[in-house]
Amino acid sequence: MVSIKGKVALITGASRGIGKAISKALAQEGVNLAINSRAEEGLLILKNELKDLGIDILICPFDLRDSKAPKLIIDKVIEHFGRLDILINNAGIALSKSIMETTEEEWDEIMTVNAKAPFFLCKYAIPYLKKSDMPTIINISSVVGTKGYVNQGAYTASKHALTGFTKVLAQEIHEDGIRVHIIAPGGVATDLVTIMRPDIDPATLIKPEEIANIVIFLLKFRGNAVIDEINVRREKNTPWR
């Protein structure tokens, strides 16, 4: 187990649940962060929360809906850093609707959300990775980025093919040094949820912070072994299916 104190962590989605969790847990071990979302007003709240943790936070309000925010937050994050260690793909968004009610322009909507920003957003952080002594990727994916749901179509689509570039991506830098995690859980406790599966008892849902934890546990083990993919399912739920 090695320390994190100082490095740099950019994470997408950070104003509100796994985000938030995972921002918050790498600020207790001292990283700097660089937290994304559309919800400017998320991002300063959480600025607020940490500010006695004598860490920088940047705050980085961009859309990744625009085709252009990837190149935009990497940018920004070197220029205020000059440097990036830790590449945290979190930001999604859902859509609970059967494919014969799919619109394309939602279809195209979450596909650039879910899988095309966190596609690019590791295109263009690669080059500072590179120069970084414990140069991580981790994308959260989801239970569906290996099973199907009904009416989760284009949700399922674009979470497999966030799991399948991040199987090859893992392999093209594998020269690199840089490692590549997938963490892919079932029914954790945000806002997606109560859209997707609101069949769901709340109580038995996965805590955001429990997310989290296993993120930090991933950054700072970093022996011989290394992880691919950890798959994480609801306690409630019945084991190997």
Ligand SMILES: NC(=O)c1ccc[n+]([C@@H]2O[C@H](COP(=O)([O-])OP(=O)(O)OC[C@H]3O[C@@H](n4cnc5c(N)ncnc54)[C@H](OP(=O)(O)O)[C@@H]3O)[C@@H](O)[C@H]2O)c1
Second form
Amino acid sequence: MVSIKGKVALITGASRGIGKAISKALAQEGVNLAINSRAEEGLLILKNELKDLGIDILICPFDLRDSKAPKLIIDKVIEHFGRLDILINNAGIALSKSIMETTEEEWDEIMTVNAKAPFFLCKYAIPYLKKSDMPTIINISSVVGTKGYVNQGAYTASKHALTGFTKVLAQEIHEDGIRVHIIAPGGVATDLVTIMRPDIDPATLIKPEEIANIVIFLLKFRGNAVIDEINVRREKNTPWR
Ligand SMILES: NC(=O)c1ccc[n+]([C@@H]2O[C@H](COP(=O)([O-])OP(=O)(O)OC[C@H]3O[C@@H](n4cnc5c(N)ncnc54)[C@H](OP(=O)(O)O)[C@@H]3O)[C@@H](O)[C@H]2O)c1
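With the form predicted alone already on screen, would you show the form predicted together with this ligand?
Let's see the whole complex now, leading with the same chain.
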């Protein structure tokens, strides 16, 4: 287990849910943060919550639906910190609709936020990650990165796309020493799950802090063994299903 104190991490979707929990866990480890989401307010609240930890926090309020956002975010991070060690593509949106009900606009929006933006954030981050001594990308996919659930057609397609390009990315930048991981959770207790799975008993949902702990483990576990993907299910769910 290595120390990650003093590293610089960019986390998208940091204002709420899983991204906020990851940001807090990284801050506790002494990692300097660039935090992104659309709304500035949630980022300022998080920055204030972490103000006593002695880390540098840059807020990056950009809308990932804007195709210019990935480059603008990386440019801002490099302008401020001069480096980047960890990229966590966490921001995501959900849609609970049958394929027959899904509009072209909804398809485009979900594919842009969940797949296209992470793709280009990786692309623009890689030249800087190559200069880091522990370069790491963690993409937050989902159980539907490999499975398919009814009424989640567009969301499932977006997470399959994220999972698919992540597999290729990991191979293309392996020689540069950049580690690439996927975390694929089932239901986590956030705003998003209330849209997708209102049927699940909230008491049985995975806690965002549990996903954050997995992120910290992946970052600090730097032996010869590398974990490509971690699938995380709710304890109540049947194993291997
Ligand atoms: N919750 C689950 O059950 C679950 C399960 C598997 C995978 N996941 C994945 O985990 C990730 C985080 O989800 P969550 O459950 O934490 O969701 P959440 O609570 O709804 O939070 C989503 C985050 O993404 C940001 N975001 C949304 N649209 C954005 C945009 N266009 N540009 C920039 N930021 C944007 C939101 O902030 P703003 O609204 O301010 O922009 C927020 O910070 C997602 O990729 C999701 O697919 C979640």
